[in-house]
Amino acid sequence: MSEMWTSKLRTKWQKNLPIEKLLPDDQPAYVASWIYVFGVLTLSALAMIIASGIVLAFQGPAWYHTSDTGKFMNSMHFWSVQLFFVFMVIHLWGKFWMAAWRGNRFRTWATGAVAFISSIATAFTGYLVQTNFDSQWISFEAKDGFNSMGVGAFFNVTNLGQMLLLHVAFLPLILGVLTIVHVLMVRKRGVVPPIDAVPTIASGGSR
């Protein structure tokens, strides 16, 4: 085997996550249960959040208050976030009661839990960059709380520029990386079976 780092990385990737696992065409029969749908619905809502957020960011932090198109995209962004959290909480609790850390899947569970926490922080900064009375009230109420914890000098919730950076770039990058790692781990280990599942296979077309 070549000593090049690219060769080592490729060999390790092919060993741990071959293309058959990365893009499978067969899934266990129990994946047809509706509880397994909410992970995909969460990803779909996240895709809508990113797409609508990019459109909103192009015209700056205030145009969606006066433009009909901006109001529509702002509503799309808002409701995508609501659905994202609904789907993610159902997914989280479903996997909790299924004990989804079984079968050496603790890291998969942990990355999902950390992604959930980072999504809360991302959503919080979203409330702070609305450039309206709501964001002003929320930021000045939150300021006292952060100052009481001694982090106000580093995390200034009244600084619109800083909150825009966190909401548009930094926190979404963290959330995106965690999501990708989480999905790859699911592909590597497979979806967790129900506790009393019988290991049968459903070919093609199953969720």
The other form holds:
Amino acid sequence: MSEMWTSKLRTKWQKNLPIEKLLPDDQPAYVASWIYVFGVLTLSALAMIIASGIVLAFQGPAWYHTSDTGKFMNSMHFWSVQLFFVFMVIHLWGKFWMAAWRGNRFRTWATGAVAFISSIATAFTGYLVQTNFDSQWISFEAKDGFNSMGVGAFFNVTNLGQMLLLHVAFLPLILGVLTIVHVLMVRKRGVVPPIDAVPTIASGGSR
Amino acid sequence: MSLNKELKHEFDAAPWRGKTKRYDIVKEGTIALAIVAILALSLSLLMGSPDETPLTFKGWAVSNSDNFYATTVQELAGTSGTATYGAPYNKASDGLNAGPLWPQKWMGVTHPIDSVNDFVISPLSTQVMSTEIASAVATWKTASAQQKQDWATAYDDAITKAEGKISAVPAGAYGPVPALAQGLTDMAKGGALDAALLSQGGFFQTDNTKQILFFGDGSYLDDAGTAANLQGGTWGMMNETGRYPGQAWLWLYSFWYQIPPFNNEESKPIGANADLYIMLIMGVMSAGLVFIPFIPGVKSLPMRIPIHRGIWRQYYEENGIKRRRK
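Mind sharing the form predicted in complex with its partner chain? What's above is the form predicted on its own.
After this comes the whole thing, all chains and molecules, with the earlier chain placed first.
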């Protein structure tokens, strides 16, 4: 039984990420700053982006040009993206100044940083599929950078169909997986202790 | 790693055994989602979202007929931006390089574009043509490559000398080129060129590359970009049309285009290859973001600049921990 891949995975999961860590009902007392709020706000904005994006996907990229409801959903999508980046950048800076990679948390930092870069790519393709003047302009201007790298050979920013599929399928999948892994890493490793925190005080306190 | 550092690392990595407090993660997530939903809803209702109508070839040909006409001649003469671009559209140039790196050239022609046929002859051929245009197309198709080049180049030069004013171009040995340019201009004015460029005689099509590139060869798109404050030299990459925020997160990418030598196309080798150099710089910086925890100097900034004293102020005060000098 113990040689089964499934049982090995379950054992490892239960050891590293028991339900008490996944859904905790307590946390270190030092988690007492507004900066901690921006992680969950980023996730919330991402949820809004996905929800509004699904509605837009059902109606197609040109729907919002002709429908008031479509315009409203497009606005929800647009502002959720703006909020997402504001929250994420504050979250990122906060984690930098906490040196949040300490204590074997490099992978938590790295998945967050790569998720940030993936978000930029996802948002960029979103701007390309607006099917308005802005998307005409951005695709013409942006092609030179990608072509200069040779990337234009397989990532053609002037191809609406390709950009639309990447925007609604591939890139959100990458971002979604990175986000889930990032959050699981946070739950597994816990919130990084304060810089200058000393073991004697940490271990001597009580709930 | 010294013993002190090793102990600190072990302490940072170990599960927290100090003072804790109650924490309702589900409640926090629900409240955060509600706050963001209200914010997004309010901004959407108050501000809406940008949606400038896309440009069309009809709009271009009607509003600036001479420029559209002259651009068509450039496509035939092989002097337009697209015709001289290089990979991935054609082999007209080697593209950009950074020292020995020629990635644009290396990847080759993956989206072939023949500006003469794709932009002019094929779209004209999809229409029911007048006798004059049909004759011009037939003459063009049966002429030798050298003859075509001579006609188109002579006319292109003449238009340049006349500073783009078509009516001021003197008569000359231009063959069918004026008729072809006039035919495409009339087709664009009638609104038929937009769809013809996209479909290229087919039915299903989702690739707008040919339309976008043809647009960019003239001044219509460029003028509209300037009017909307979207040019790269004015932080255009992070701007949006109207009074809406754009991709502000691209500020660092835009930044390089504002400073020498990147903002001077005449400056070799960097300015002339700015797109490639800036992409490489951003690639390195992106990797740098991921690997900050290993970059000497950068990784210790949070310890040297005591912003963390504000973040964990309550903890430091409760435990009487003074800042340690690094």
